[in-house]
Amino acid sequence: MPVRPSEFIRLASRPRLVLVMCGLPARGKTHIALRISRYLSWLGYRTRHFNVGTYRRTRLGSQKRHEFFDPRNPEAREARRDVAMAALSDLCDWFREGGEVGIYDATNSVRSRRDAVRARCENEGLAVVFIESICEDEALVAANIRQTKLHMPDYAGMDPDAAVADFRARIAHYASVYEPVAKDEGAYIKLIDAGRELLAHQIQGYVPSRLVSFLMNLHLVPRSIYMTRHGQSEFNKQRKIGGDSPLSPQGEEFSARLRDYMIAEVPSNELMVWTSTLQRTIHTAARIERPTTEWRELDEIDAGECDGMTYEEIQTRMPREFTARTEDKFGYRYPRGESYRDILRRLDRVIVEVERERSPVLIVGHQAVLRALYAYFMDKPTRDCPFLEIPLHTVFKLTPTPYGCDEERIVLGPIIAKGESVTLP
């Protein structure tokens, strides 16, 4: 089967990139690695995270106390090296199977270890970028230990104060030999104090450059992101796709309930409200009486020549288009319109902005767009976007955590009569 030009360009230019995490324990390396993995996977790159700590617990067992991490303990040092090299070998094997971006997550605290990692990767024809997390803010380190490290399998059932003391002793062992990444080691990105400052050196290529922009906007400030579709529209009732129809009476009632919920949930002076440029989202958010940012990137998928039609009409008038969409809902592009893949491209800017925002954000959008955003936050395969359930009159409260995102669904109603609720593109 011949390769289409766009596919050829992608195959010819696909990255073979290893992101090597570096830094002392409790500096947020795994948190950063997981965020990178989620972002690049969402953009469509075959990405995998290799965590050396997980390898160590699997192969050597957990419940390792700080003495195991003492550089003066030769047996333990050799055991840790073997585990690290096993993870690196698996990473290289994965690239031979078609991997594009591998994330090698370990302390990599001394130059000799980083040199070994880089040499092995370059021998496999893989580019390397070091990502070093530096934390000079003791309050951030203490918070990270309490929030994440005490929940590690290493400290299961252990007194919290004793666990903190042991982990701080572990940090001290690494700090005694730590060597920061130097300029002559090649390309690197240094994150200081969870995004307070970023340094980039010898960064070249599309993916590393995108990562610089993405990492510049990461932060650890706790806040929630609220997402909801607009209230039911007149086109919803008629089972038509696209358009710019007004809200139905049920949609107006949802708008009032959304206002009441958000007032009770978030102080009005803290809430950011984002909508698309279409009237059904603008009117849904209007009662909240907060300054609203309208994003064209949040507009519903462009149905092109099918705009304003029902799917029954498309099946009758354009049977080939109906079949093509049925066979590949993610890749299918409406005639003179868009596909889900197109939506992901235009939402890249929204993702970076929502990661940057430190206040709670309410996004009032459309089903296809919110499916793509939900896939990003909940780390779902992008090809599953067309099948994710984003019902009308439901608020999705998503709260980022160090290792993922918590989800809560709040159904605000009103109940829609049978036959009026519709699954849109």
Contents of the next structure:
Amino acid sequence: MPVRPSEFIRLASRPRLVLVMCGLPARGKTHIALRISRYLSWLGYRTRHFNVGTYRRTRLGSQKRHEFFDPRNPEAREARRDVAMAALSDLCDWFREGGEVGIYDATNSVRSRRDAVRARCENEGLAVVFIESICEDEALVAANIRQTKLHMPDYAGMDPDAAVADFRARIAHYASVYEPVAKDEGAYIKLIDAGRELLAHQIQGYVPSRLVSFLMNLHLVPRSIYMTRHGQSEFNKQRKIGGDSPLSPQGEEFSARLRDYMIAEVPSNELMVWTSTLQRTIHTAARIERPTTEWRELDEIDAGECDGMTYEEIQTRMPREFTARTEDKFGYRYPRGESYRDILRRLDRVIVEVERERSPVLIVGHQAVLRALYAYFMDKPTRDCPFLEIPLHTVFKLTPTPYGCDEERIVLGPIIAKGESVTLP
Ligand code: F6P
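Counterpart to the form predicted alone, namely the form predicted together with ligand F6P:
Below: every chain and molecule of the assembly, starting with the one above.
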């Protein structure tokens, strides 16, 4: 069957990209790989993370001591090579099933291994970018060992100091043969000290370029991101969608409670407040009196010709539109308005900025945009995002951790009676 022009554009623009992580142990490779995977999945690419450490633990057992990683141990070297190649084969199979970005997470610390990985990928028609993490700051390495390595199944039940000593011996084995990625190996991004410096070499194309800008903004400074919808608005009370209505008395009450909560949470001046350009978010945040930025990107989903209607009115007056949205809530675009897919695209800039920000941030937004942001932080499939529950008068406190994000929900009230908030019938 001939390919229609629109399909051709879609197929032609699909990436087939392998990101090959490189670096000594405890350089944050898995952390970076998971962050990339979450970001690219959220942008809509079929992305998968292949962690060779997990293959090794599953196939060879988890309790391996440092001798197993000694390059002078030929049997162990063979066994490690076999699991690495098994993971690579699975990655190649997954591309045959339609994968778009595969992240191959291993030390890949010597040239011969990287050459083998690249040759295999290129043979399958896959582009390769090496992502090398280098830590010159010893404190970062020590913190990483304590925060992540001691919790690995490899060291379950072991004395923490003995575990650290064993892990350091493992690093020394890798360091004895380590060869940094060289210019003649093709495209690479080198990240030095978790974002202090970044080198990009032969980076071309949309996805690798997006990645450079994303990685340039990552950091490890601990801080929380607070997200809440605006206080109840007059439109919420009337069960109407969209618009730019003021807060109801309950919404004002929430705004006062939000101020008390945020000031207690972040007493210093470092809190940044972000709102949309709609008055219900601006007024909700106004009492906090901290530097506030209004973002058009944070405006609620544009309901186009349905703006200002209730869901019941849409169902009666525009039944075909109503059914189309029920059948595909993620892809459905309101007439002259937006879809969830559209708002994800416009929120990309907010994601990069929030990653860059080192201070705690409070985002006062709207139901649909917060669903999209929540899906990013909590690594939820984007197709599920129209159905995530983001109730009014509730603060979501999200705290990034090495391998994900912790979540706390703080219900500040006032509680909205049934029928006084808008939810899809
Ligand atoms: O009801 C409040 C609201 O923010 C509307 O303005 C918006 O159209 C709606 O929520 C988005 O939620 P859903 O996608 O479930 O209709």
